[in-house]
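Let's start with one chain on its own, the form predicted on its own, as structure tokens.
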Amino acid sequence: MQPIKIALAAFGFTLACSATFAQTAPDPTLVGQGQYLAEAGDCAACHTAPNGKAFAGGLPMASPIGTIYTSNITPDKSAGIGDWSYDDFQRLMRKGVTKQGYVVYPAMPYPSYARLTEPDLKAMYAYFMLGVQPVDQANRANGIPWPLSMRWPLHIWRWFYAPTAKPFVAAAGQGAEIARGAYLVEGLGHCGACHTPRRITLQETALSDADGPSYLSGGAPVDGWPAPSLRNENGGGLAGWSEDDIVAFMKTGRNKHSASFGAMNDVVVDSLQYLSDSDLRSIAAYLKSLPPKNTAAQPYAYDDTATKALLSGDASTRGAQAYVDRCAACHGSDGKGYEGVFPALAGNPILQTDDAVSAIHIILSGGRLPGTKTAPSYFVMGPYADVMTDQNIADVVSYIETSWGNQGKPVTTGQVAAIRKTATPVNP
């Protein structure tokens, strides 16, 4: 009976996935490829709740209309997607339509996933059906009040704003390396979901660079942390970073210019650190190929005026004194920090724009530099919300925003007070 059971299982999977899988269960290599792609897509970030089981869902996601709870995508037949065929799976990934026929909220970046190739989708399906542990955990009802909870408007939204579900095609003249990077960034990586502005109707203003320079030009805050520009531009973008710098950041969450924080920590830990060096190189090459949207911003140039003043014992302004008392021991009088340990403030991209939210948020909430497989050291900056007043924080943020050649702007106590209302200490 055992050989018969194996044959039947293989045949059932073949029907679900199409004739591609022939008469036997998929090779483990295919499941491994699917796992790699699921990591590249950072599926765990949304579908695994804190301290929850892998891909069992239940993660709360704040949205303008209420709280959305992510779904169970394990192969459990009652609570997950275990009874989904490949066609069911690819329809969700390309069109945002579930097996039950309703359209998912655009919190799932299916407009990006629509770019996946057929072989990659089949590999992911194989992984979720055969490489993931089934979990019998029922999906939680969304916290969205009626009438906003009605699903039929999502069909209209999809009709207007979701693209035609076609796999990625390289742009004319695009080399193989940059094309691979574009495929990963625009598709599985869904980087635009955070780093591209959205309209009032919640659609991204661009889904690729072909749609215009707003693509990856910086997005709205995610859990209170603004998403910076990923374009090759000054004034907060990647113009000052080499491809090596970008690769180092994706692999370790740190480089000589900055360090990851907020939601980007999870992207590095759960996704980017697992990508191959060649894929990381392709992503870096693609990002460096994106021309600037902000053409007026000037390149960063280090200015040692603040450094000389501090080294001579001049901390006469409130901001300078607060910096000496609270920040200089780690970030240095020169603002350059200690590479791989304490991030640089001088030239840091988040300090080159008019938006000081991230700087204020880090001081209020603290920061966490997570360990990765190639940079296992773990560093934490404690929160200062309980020990610094709004005036103290406004003073020190204004100081670092405008010292060492940084192009940011002074901030007010009102800005600090507004962010303090929602700031919560970072998990150590």
The other form holds:
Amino acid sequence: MQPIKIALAAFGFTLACSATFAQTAPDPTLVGQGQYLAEAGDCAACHTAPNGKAFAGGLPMASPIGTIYTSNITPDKSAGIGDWSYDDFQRLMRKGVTKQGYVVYPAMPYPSYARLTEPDLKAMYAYFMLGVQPVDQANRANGIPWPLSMRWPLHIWRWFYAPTAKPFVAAAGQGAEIARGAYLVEGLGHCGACHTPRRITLQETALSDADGPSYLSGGAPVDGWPAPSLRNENGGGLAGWSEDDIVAFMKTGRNKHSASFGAMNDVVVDSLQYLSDSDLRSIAAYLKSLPPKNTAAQPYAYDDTATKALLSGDASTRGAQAYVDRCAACHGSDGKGYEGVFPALAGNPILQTDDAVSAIHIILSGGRLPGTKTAPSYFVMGPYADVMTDQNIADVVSYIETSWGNQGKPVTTGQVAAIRKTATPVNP
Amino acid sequence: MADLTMPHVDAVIIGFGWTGAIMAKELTQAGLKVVALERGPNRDTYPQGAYPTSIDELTYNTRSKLFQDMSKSTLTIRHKPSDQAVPYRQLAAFLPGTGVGGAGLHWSGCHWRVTPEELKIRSHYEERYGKAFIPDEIPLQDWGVSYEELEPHFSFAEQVFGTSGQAYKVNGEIVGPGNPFDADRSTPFPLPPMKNPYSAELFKQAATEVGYHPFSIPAANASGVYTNPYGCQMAPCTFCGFCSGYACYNYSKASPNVNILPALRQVPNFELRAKCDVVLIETDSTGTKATGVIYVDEKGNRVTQPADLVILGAFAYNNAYMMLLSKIGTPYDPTTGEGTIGKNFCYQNENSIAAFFDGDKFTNPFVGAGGNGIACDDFNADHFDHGPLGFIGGAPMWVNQAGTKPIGGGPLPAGTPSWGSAWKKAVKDNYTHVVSMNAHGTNMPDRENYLDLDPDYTDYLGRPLLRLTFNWHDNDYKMANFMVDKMGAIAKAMNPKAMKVSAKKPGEPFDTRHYQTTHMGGGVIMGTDPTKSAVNRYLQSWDVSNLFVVGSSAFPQGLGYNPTGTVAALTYWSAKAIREQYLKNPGPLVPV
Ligand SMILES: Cc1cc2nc3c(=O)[nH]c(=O)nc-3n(C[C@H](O)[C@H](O)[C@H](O)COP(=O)(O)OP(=O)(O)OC[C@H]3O[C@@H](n4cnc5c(N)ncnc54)[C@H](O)[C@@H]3O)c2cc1C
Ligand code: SF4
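Mind giving me the form predicted together with the partner chain, seeing as the form predicted on its own was just shown?
Below is the entire complex, every chain and molecule, led by the chain shown above.
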């Protein structure tokens, strides 16, 4: 409950006294709110490297044009952003332009942060100046080959594609809860960075629902994990999930339909679990308000044909046999898993689309459901790359994509072989 | 290699098995800054329990992947004080744990509460059978704590472990077909009993037929999805049969790793350091206050960890070992019976019967779970008249089918050769047609069964090894033969085509080559008299009041039941005393 209080109190304060923000000195009373917002924005996900110091940067990010290393955003005067004024800070957050004048790669979701309100930016500035330990760790040169390493084309990219910085305004008729959800999702949460498809020129095809139904309709793989649709739609979206299910997923990484894995884990652990219940509810309400993009998809309906066959001892297809040998102990002959512990495969959103990359990847690499404060158990599915051939995996993925009413498609050994090349085993 | 000193902490815990993990949770919850030191490596469900590689008998059981590394350190064993002890180099009779989770990662899961009478065993026997009934060579003594005092902690431990079972009596009301000999409980089991494999079902029918009272073994193997009071979750057991000696791949068997560690990982005032072998509890110049511990880390550094409170949870006899190495308390002397450290070492007196059936009766021993099965308690504790029998103690009897694997193999009819084609044929004929049952008997202390430091052998750090002097005595032989006779009645009621009875024959010495159990106790026993016990009723050292010694080391005698349920309850009881009494007013909780 604490974070809500901080957030609301700070809101009241900032609205009442906005005149006092003319000066640029960070305000120590805003550090707590800033921290909450930095968690909501999951700044640590990119700016803290594994086993690295908080916010000191150095995390390598694969991009289509080469490796980008995240920067040090601690208040260290030389290595970090310690000598940045509030104005420098807000320009970077909203426009992607650094104090030094160059434009950052659009991996930094400044097009989303452009929506942030002035009071929220002030609070974040206060947190990064006063609430974070300075770390003297120089930024790493990016591994992008010339000529792609030249930053000036990014200016052009920004002129063309990044929206004009403007604070968030609720859409007409949007209630307060949904508006708050929209502000968090479209702004700090920058959910679209992964869950909205990008154009070849890297910009997201939509930055809010107002830009069209491609917003949050599912994005390209992040570290080999495609980001599913977050719209209220069938065929891989959130149509089958209630608001409670969505809240549970964000807070604990798990709910009765599914469990977090892959690139989403850090978002749950570093960010979503810290959000107040009311903010999580707002996000859920907002996501449920997004109309389907894929209007043709049918609602998921459980089909017990595969279950009956397995329970009667019939595992005569290769896929069914592999499923019984490798998967059924945890996910069940009925594909329903065990609530909160082992995710259901029946009806699981990632098995309702044509894209089987996640299913193949998780079988090769294994998966980890991370622990959170309110659900501390972490569950690991071990990697199967060493014990299953491409054929075994293609068989079993085809089986789970098409059993129990799932709407996915069979896959080929070629697809498995391609993903196998880069799949690495889950960390202990 | 260097001498290092770490920053001071409020409490240091030696060992991270069940006792260490429980203490870590309780003390961090009380706001203390806690460091746990574990001699073995980091371990968890993944990778040690990852399916399918964990389902590998050769690696895990035969080659002891998870057990203590005997090439670094072990103990020496002899039968009597006049013998020369030799090191226990090949694991067989017992399988001590190491690494994060301790033996709690690869235990079986039978989860019991000690009976009220056993907690006051001397007074109880004296009252019922007269003082003369207890022979001089059996130094029986009361524990100094009652069942009623422990009851809330038994109950809480069951909630933490997610134990499956059927209660008999809850708050004075009979609630179901549980164990009618059970003492009153304040709560039912958190999960319903596990399903019965066919052999357990046969045992249940036969035991009922002969007039005994069968019930489901309380199992810390989850019969359903479960979330414990710490928020830690378990999934239902699949009866995979690779349970005892293995890390559960399925998050179904309670372990410190599954049921406590995830919650500890969320608290900032806890740190777990693996590969840190504690060599000494340091005391100040008065010898009455511990100042911390010294350990050797992975790199060979000798590290001092100062702390206000020291918790010793290194497992049964290892606790006595650490006390002896640290020269805390007076070592036990078997000739005078004086001294307390190393006294009343006790074990388990297991005897078994295998019943063989025709080829059309399939018992499928490959399925099973460590804590699963049906037991009857008619001859456990003091549920029967010992008067005419002339022995002390008892045995629960059960079919506890934990999975018979290919290398270890199952029982074969008497007279089967141990190799060759006749052996192969017998394996083929019998593997899926046999019911194994055990009488899991108590082992009473004996004046000559004890622990001290070995004068000849040292370990990888140059420490003297611990020396175990242990043998079976009259009481054990008498009980063994009584029990197989009573259990034989159950076996016969199953109408087997053949039976094989394995019971200790009088004079047969302790044999380290065959698995008995890993249920050792005593060595740092609890009690009310500082001249007869090493720790008081709160498991606090009589000699060093900021040292608490938790584990089955506190048991003054062996139990018929497996120990861990009682170990866990005692640990919670001790933690409560630390939290509610000791921290407010550090010092002896019982006047010396
Ligand atoms: C195969 C098997 C099956 C079992 N089945 C059952 C059962 O069904 N029911 C039951 O009740 N009990 C069972 N047990 C016994 C049960 O495992 C123990 O009672 C329980 O684990 C005891 O907890 P503990 O914390 O005292 O010791 P442990 O769990 O053994 O933990 C002690 C830890 O201390 C560490 N340690 C030791 N010395 C040092 C040192 N000097 N420095 C640092 N660390 C040190 C060890 O490495 C170990 O990790 C079984 C045991 C085994 C091996
Ligand atoms: S029998 Fe059950 S509890 Fe034991 S290892 Fe297998 S799944 Fe786990």
